[in-house]
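Take a look at this one chain, the form predicted alone, written out in structure tokens.
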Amino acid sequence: MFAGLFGKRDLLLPVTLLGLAAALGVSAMSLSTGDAGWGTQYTSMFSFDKYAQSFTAITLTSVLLLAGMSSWGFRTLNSSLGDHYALILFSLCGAVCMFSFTNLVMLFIGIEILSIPLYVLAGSRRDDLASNEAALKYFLMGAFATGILLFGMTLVYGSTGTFNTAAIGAAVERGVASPGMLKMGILLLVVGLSFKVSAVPFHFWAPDVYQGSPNTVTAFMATAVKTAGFAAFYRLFSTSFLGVNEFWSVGIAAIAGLTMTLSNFTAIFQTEFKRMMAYSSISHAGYLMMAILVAGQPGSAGAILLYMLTYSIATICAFSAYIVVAEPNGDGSFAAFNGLSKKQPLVALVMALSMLSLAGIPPLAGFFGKYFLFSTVMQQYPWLVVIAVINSAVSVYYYLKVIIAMYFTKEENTYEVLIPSSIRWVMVAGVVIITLLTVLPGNIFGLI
């Protein structure tokens, strides 16, 4: 930020990109030695236990791509530039606290570090209608939605004496004189967090957002946003309520088999990519639901972490092909990748290995985060699995409309597709983590 301020444009991405991998090193030595390291200080707010540093290591992976991409996406910017890359590593910020907290009230605080900066980031196109019309309807939405967590929080509170979510889950397992003000606490918690992943009926924002803000800020929201919102999720309902889970596990699994169904079959009718994009993370929200069903179970926390991971390279690939096909010609049809892989067959490659991925096809990533996420929720649930594989083969419909227009269209345009260095770098390194996760998706699934 005062880079910016004092006109460094030059040292802006590698100072973002330094600190970025600076704090990978420490996430991956943390997690390689299991030491914990400096958040013993605040063990009564945060605990960076292992599930922490796994999920700071792929948010961080996440971001690093992400911030490459954005020497090419921010490039119209001037004096806000500095400003964009503090906003998105102050939201960065707010991640961590959502996968580390360990009291009620750094989980709002996480929250708020995270969604503040997203309100100015979806709203940075001030000349832009669509991008004032995404930042005012996520700001009023999300200040709806925090409001909803805080009342949530404030019952749950009530009704255990405490904010600290273990002495929570003792409190829950002995029983509290107030089971009804509980009940309704959790129920209000499932609201909030629900808005925060956009899950079906509380989604209703995320396609306007997506769409009307920059398209690294919508690569950003849908990859580590939804990772830090599922990480708190699955952190809180492990940790506190999991001696109460026969009352909130009926809800969960309704919003799970309804987010699923209906961004899927929504997302057939798409005729824009960013649009369709969107419907692609609420689905995806659908199946990441199904792993807070069995929070506490032995390979839930690992399903759900190698998901986000596929999930999220495989998302950060497409945008990356997106961005060198729609932003210069201004069209986000799918009209606009015809014969796509005659001008560009390495932008081709990447988005249809990213498409095939988010699909589950195998042998690719996507299919192993699926896997093993349905393998885990199979036991307990495989009434929601067996809907989970068939919104799986529909979703495949939408998915492959983007490699027909590649592939099998006829040109139709006279685009011109040029691709930057630093996309080259973000589309190749994509792609080998995309490989890697394909040979070795146990290492990151026994992380946790």
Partner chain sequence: MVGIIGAGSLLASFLLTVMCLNQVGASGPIQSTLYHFMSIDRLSLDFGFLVDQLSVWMMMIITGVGFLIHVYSIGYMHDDEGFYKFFAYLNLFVFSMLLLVMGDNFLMLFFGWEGVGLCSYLLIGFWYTNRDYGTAARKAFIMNRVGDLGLLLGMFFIIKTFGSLAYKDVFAQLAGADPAMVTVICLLLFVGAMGKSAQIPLYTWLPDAMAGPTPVSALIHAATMVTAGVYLVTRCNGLFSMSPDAMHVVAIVGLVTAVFTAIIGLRQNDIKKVLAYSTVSQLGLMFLSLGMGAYVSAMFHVTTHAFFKALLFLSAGSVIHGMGGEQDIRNMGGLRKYMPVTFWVFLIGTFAISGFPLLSGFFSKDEIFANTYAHGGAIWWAMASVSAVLTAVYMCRLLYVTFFGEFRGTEEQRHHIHESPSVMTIPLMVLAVLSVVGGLLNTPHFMHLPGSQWMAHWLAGNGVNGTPIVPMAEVHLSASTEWSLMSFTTALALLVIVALYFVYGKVANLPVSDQKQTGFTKVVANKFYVDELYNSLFVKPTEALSKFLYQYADIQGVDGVVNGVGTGVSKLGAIFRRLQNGNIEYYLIGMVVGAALLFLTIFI
Contents of the next structure:
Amino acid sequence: MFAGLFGKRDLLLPVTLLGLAAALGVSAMSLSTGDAGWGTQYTSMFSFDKYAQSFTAITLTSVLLLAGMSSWGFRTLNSSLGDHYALILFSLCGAVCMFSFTNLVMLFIGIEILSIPLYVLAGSRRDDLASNEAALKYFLMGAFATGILLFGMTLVYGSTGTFNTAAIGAAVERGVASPGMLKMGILLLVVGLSFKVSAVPFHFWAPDVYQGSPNTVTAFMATAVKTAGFAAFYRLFSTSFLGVNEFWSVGIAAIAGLTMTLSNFTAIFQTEFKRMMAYSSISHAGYLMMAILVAGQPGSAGAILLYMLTYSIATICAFSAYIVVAEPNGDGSFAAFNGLSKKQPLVALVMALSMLSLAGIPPLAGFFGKYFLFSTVMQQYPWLVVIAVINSAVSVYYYLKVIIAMYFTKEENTYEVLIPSSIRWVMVAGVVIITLLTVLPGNIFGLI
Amino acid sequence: MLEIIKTVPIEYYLLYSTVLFCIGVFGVLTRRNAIIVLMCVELMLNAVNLLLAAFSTYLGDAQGQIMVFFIMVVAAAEAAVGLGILVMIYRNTKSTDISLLDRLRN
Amino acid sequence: MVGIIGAGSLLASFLLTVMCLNQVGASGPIQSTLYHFMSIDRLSLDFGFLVDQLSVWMMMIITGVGFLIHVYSIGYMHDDEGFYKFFAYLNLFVFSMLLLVMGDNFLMLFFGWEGVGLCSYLLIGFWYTNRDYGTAARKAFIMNRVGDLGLLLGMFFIIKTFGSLAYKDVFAQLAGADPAMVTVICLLLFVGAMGKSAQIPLYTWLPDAMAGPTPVSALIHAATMVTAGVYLVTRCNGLFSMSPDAMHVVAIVGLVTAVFTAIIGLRQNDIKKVLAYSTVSQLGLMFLSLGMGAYVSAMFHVTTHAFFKALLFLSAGSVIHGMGGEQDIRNMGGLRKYMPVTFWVFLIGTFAISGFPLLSGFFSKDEIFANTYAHGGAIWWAMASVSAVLTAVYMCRLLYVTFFGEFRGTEEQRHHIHESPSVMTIPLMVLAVLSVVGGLLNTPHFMHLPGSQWMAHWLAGNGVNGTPIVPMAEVHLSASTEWSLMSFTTALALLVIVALYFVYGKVANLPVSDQKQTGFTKVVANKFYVDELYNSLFVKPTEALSKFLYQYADIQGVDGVVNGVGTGVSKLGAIFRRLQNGNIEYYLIGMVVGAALLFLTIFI
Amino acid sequence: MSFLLIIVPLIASALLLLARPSGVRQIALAVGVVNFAISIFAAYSALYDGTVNHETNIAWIEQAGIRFSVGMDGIGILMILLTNLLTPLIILSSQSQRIDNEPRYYGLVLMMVAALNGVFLSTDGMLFYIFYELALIPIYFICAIWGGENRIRVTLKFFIYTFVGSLFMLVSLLYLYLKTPGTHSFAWTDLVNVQLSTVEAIWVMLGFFFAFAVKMPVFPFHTWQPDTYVTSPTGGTMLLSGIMLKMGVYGAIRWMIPMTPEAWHTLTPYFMALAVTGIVYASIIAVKQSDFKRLIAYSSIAHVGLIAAGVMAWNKMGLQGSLIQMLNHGINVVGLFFVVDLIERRLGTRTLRQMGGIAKVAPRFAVLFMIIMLGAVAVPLTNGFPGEFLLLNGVWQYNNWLGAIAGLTIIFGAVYMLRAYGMAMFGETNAETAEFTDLDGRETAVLGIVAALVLVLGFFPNIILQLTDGTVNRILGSVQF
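Mind pulling up the form predicted in complex with its partner chain next to the form predicted alone we just looked at?
And the full complex, kicking off with our chain again.
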């Protein structure tokens, strides 16, 4: 993390990768041994339980791939390269806090550790007005949302008298003296967290920020950050607020339905790949919101985990394919992909697999993500599943646009597409993971 | 001291903080200068801090006050980053009007 | 070589048929199952054969007449480039026709039924480079299919009622069957028969079918295939006898067809068309007979008709052959001199069909009339007699216009005219002999001639169920009534023959009425515009509907809805997209409004 | 053995797509033939009393009750035979023309075959669904890459339409799954045992129906079909019409009705009405079609309408008829589309009006085409007849009037097929058709095999009926209304 200080530019990536791999190794090991980890000593703040471990593992996997991608994605950066890695890793620390918190204070701190580096990262292309704009939008709205979140936390604290999530849960079960305040607090929390996971109508920042940020950062935001947001959302609601779930489930259900519908329909109109991916990311948030609805049900946490993993891997693969096509040529529209299957079959294949996976077309991994999610929700909210199903049908349309450009469009552009070896490795690794998830999705689902 | 504070009912604190918070929100919504918007956000955070301190006192629980400190620290960091971003933007656009930035849309 | 194989195979099957005939005569029906075709639960359908008195009778006609026609074809089709194909089709036809009559169940009958339809299609469209012939072939096939649908549905009812399609099982259970159901079955079977045997309203294909080579017309569209309907009803006589209503329908359709098409035949000028309408008319008579319960008479008429109509067609073919393809009788005349053999056999054929005493047609028609009088009464009989008279009229007109008077064709044709080779004339002569003596197969008992009711006794032999295959018709008429009926119709026929000789035979040129057609004559010459009627009733609306459904219902209607869903989705998307206008203030307001709406849930 | 049928083409497909070896055509054909041989052997060594043969049952995603369980009963064997019989034919017929990027083409074809085999072999609901969808991907690529005009728009519609349809099936399957007792399971036997109330069953059945109706396609869900058939390359059209649409019929027989017998009484009248309307509707449209390929597409809708009606009728006759007709329709339609392809490659047009007189210059072609055409018209002693006979009888048993209306198909079928044949083959030759060359060896082989099958199966339908008899009895017996 501090290697940049020594100006050892070449060492940065290996160190980062090593560190991430080591962390992944540790979390995987503790997962397999069932070890509660070192979290026991900090139970009032953290609990590094199975839930946290598995989410950490999948996030580390994503970030590992992202880091591989970044070696090329950040190639133009010189002095600030070390800062970038450091910021990403800081942000990752925040994410881990959000996976493992047992206290609202830690949740708040995790979110801030996650977000503040992101504000910087979003604006990291200082001379690019789009990047500036993205940073400002993200920052202002993020700060605003933080305020709302904090107000919510305060009200919950006021009504239950504690920040400890388990204790809150117990208090909510018992019933509190001022239920109105509690309800208000919960709703404000919903607003704040919905902002983080970019659920409608708190999603407005997402398309603009995704589009304006540097590609690698966008990929990071769309994957690891979103994972952290949902993991925290789920963790909080499943431990603390199950007692009054009839109350908040109405709002969440409405948000879920709105999110997927609005984002999918809007995505149809996009001509820029990155912006399309932003809406796609919002739509996935919509599906995932359904999992919050059934928080506490057996399998719901596993469903989020699997969904997040399949979604993250596919998104990273898609972005890695996107940057090799779009960055050198400065064209991020779908037309940039025309005839790609002839020029670079591997890139086209990776992109096609990612798109089909994101669309949830069997037998690709994304389907199983959706499947587990939908089947968990089905029992309680069949009508919501039907909306989700219709929406995934709509989503097929824009995902296929890329495939159509790559495989079926006869007129070709003159862009030259080269694959750097690091990206190639990311792609291969991504495809291998997608394949593994396709064959054995149950193993991930069963982790929690 | 505690007794003095507790002579004011908690509802008053609640109301007062809420009003303060809403003023912040209102400011964020209506002002177009980024710096003022930032200040309004700070106002929202301070409303929260005040309420937290009040709750903490009434509940006789220290956690709330700890939280206040965390919030203050984080708010400072946030403000630093925010101002940095503003400086960067000002350099590029010579303006801090947030409504001028709408190149990213649709 | 092709011809020898083609005709030789027919000769072989004729000889085999004769052997069968002997065996059936000696030891009753022969049954054999080739293999199991298919079975669904209890319903078991075999590829099985049943050769009993009725089928062997039909087989004799098919193979016998078929053989003669094959031989004739060797000469007739000699110069055609599709010579080999012609014999292939012709043999395929005989195969199908034998399947039809030899099958031991309705499914086998249906196989043959459709098979002969197919061969008819192939042979009508034999000269496929002519699009009109192709159209005629299609018309034949499709009209037959209409009938086939009836037959098929009839079979479904049989399956439902009797649980089997085998003749043996069906006819054994007749006693317990529901009469209403039997009526339905009979009517549906009769629809099939109407299609195949060209009865009103499904008769218009047969005249068009004359587009095929003439031997085909002789074999398929006169002697054998078109009589399949008669065979079907005769085979199912047990069923039909249970349903007076169905019988009534059969009789009416037969009678109307007989008279109506005979009228059309009066004003046709194409030598083959006249014969075609004559065939339809004769088939009508057969159905009249069936409707009267006189199954044997119908079969008898099938037999004699096979002889003289094949003879007529083949000699017409000989004429066409000699004239180099000319078919319009207005361009003929006086051919007697050029083609003596053809003339004489044609004369015999004409007299036979007109009911000239002691020729085959005389006996078979007389039986039908006697039965009609006995079962239907005087009016039916009178109507039938009208058709007989009309038959005599158009046949004699044909004969006289073609062979008498002066030649009216071109000089070129006059040079071309020649008598046909012996490979064609010999079959003609054999058929002529048969047309003369064929009547002896079943002479009326009151005349005490040799062969008195021989055929009736033969067909009344016991079938596989041990009951008579075709029960003898009971005619309760005194000999004197029969004599007088016979004398009356015969006298009428003779009168016509003589009278028309003076109208057509004696004159050099055609009467004016045959050249210029006005008023009712014109309507008749145009076949009462039935084709046009069908065209505007069925063909045109279907085609228009087809275009309409495709253009409007399918592309704009159904597909329009599907595409409309897509358009709706994107319209909605366009609206949603405007929410994202890029301005932070709006975004923040959006968030707050969203949050406010969320707070409303507190009050739910 | 069931497993082999899926895995062999899948591996071959991966090989062709990723390694792009030389000798692609031979490899593809060899895999097709090997698969056919395996399926023949499987059929030979199976029992036909309705039990499931050659089972493979491996735990897969136990958390979701999904097992990789494949096996074949009589119906499965029939479908497997159909698929693997047509595959070498389709591959062989594709080889009579030049195709860009052959490794990709044959790789996708083999992937499709693997998926189709999977669909017909699955005894697990989710596995069935996965294969059902998997089949969509390669065929979409085949049609969109090698297709003709408008291919992108048309195939996109096809993809989304069928995908939407099957999503509803997914919802239905999920609903059933959640109703299974204890630890839930997707096994066919467990799903069948689920008892639903009539209202539930209606919704579940509608979900299935929508999926299968779009796939078959049944009127009025058919509009993607003519465009897609016309646009697709011939190999793709053959796969679509020959095998893929049978997935829908098969699904209805194996999954839809057994799963939701409670709703059969309520919904079948409507389904039947749709199917029978479709028969007449599509037949009438076919009557005046000028594009030969589109004509066959509409005729296919009509035929499938009849098959669907036979299935809905849910009696022995109808089911047996639909099963045998699936095989025979597959054979005929592959032959017919090959005929269209032959003509189009030689004349550069599919418009019937621009043809004529081909019989004169290409007699061998004329005869083989005639035989296949007769099969399509269901003339007795061709393969089309037994199926149509049984189907009509099945529908007729359900309702006499519907049976009679459905019977119109034998008239209309003759009308449009004979018209097409007449316009193409009869008449005088024109400038283009005079140059028409008769079939070459490979083409003769394909059409010859098809024509031979038309006749052999026409004469001996019982071979096929015996395959499925036991299974149909068992299914009919196990489904209680």
